[in-house]
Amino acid sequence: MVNTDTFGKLELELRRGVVVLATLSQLRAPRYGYELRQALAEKGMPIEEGTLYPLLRRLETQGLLQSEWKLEAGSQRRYYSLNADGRALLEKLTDSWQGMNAAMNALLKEDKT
């Protein structure tokens, strides 16, 4: 039987590998942080604030996102969205993910027979 701690650590490694792709996929249109967290969680990919906000800053520093402050409902909110480089990277990562996913499906199906 697999130790719960071992499973948790390995599952976390799997999630870390897809959090960038998940985040980029939800920034095709501008979103502020909380809205982005909600969208990801609703689609089964909850991300903690302590992970998401540093990731957004890193992706912006890497030249993949653009951001702007907007006053909305009396609050300043920073909206993030993909720029041209971010859209190109999303497309490449999506293709790569789909290829890996197909390979993993074939490998896992093979184990079940």
The other form holds:
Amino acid sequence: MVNTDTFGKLELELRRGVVVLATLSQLRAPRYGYELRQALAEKGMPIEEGTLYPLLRRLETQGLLQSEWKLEAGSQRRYYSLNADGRALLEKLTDSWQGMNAAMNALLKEDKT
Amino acid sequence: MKMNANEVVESYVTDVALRLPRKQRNDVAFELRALINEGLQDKSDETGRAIDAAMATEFLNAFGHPETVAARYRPALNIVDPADGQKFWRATSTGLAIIWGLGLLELFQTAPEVGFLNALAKWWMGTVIGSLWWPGVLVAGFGISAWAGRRWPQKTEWKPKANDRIRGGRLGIVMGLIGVMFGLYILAKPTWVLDVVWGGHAAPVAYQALTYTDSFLQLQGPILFVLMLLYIPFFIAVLVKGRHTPMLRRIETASSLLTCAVMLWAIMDGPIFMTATSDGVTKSLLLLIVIFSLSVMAIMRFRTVKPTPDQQVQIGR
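Having gone through the form predicted on its own, I am curious about the other one (the form predicted in complex with the partner chain); can you provide its structure?
Then the entire complex follows, led off by the chain already shown.
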């Protein structure tokens, strides 16, 4: 029987691998941190605030995102969106993910039969 | 002092921001505070509870420890490469064990004079606390090595090495050969050192100090001489072959063990030299050579790999 702790650790590793791709995929249009988190959660990919907000800054430092402060509904919010490099990277990562996903599906289906 | 929800959030934001580089500190703090407040408001709407300090603390604990969150704002920094973790741990624990062990030996020597508790306190303060330089040196060494590996990745590329290669190369063997010849000469005529250093004008007492006892001259001396002499054809064979074949390796192990045994016999059997001082110094040197040789052999044995299945191989598909 699989140990819950082992499952938790391995699942976390799987999630870590897709967090960046999931985040980039939702930044084709500008979004601020809290809005982005909700968009991800609604689509079945909840990411902890303590992970997501720093990640946005790191991606920006890496030159993949652009950001600006805007005043919306009486609050000042920092909006992030993909820049040209971010869009190119998202495209490449998407291809890579789809390739891996297809391979994994085939592998897992083979295992069930 | 009782804090309200705002003060709890401010305290958290400050704790995170203080761990960030100065140039991004205020901007991140401003954004983080707004995001936390929005999250808290959402939670309050969901639960129908008014925001209070307890709710804020619970929310922020789920957010993550300020140190962890602050670390996520910056690229991960590993001083010791994770791949070197085990090696670092082994080097740290082995080094500390040796330093503490040598300190304990000193403790037992001094305990009868100064009292056990005093000796123990001295060991703790002088040896144990003092030994922390060792992990510090290792962190610096491993850190520089990891940095160099990232900076010049091609230099740290794996290259195949033959298991029977000559460690130290042919030059090492030639140096070993010269060392053995010097050793043989000193063993045969220890006063030669005095002739070289003082041009034959050393005090007579010095010559007397380096005079062998009769028992050493009759027993261990000739055996040690023959054993050392055998290293000459051995080194020549390694030079000619250009590699340490399994047979040469076995011969080397056997002769090293035999030489160590004779040295230990000489140390325990009685005086080697006529005077106590030269005898003590020589025996200490011999003991160091024995410990070094046995340690090298033990390490070589420990580092041997013989690919073998850990259970019987079943015949089948």
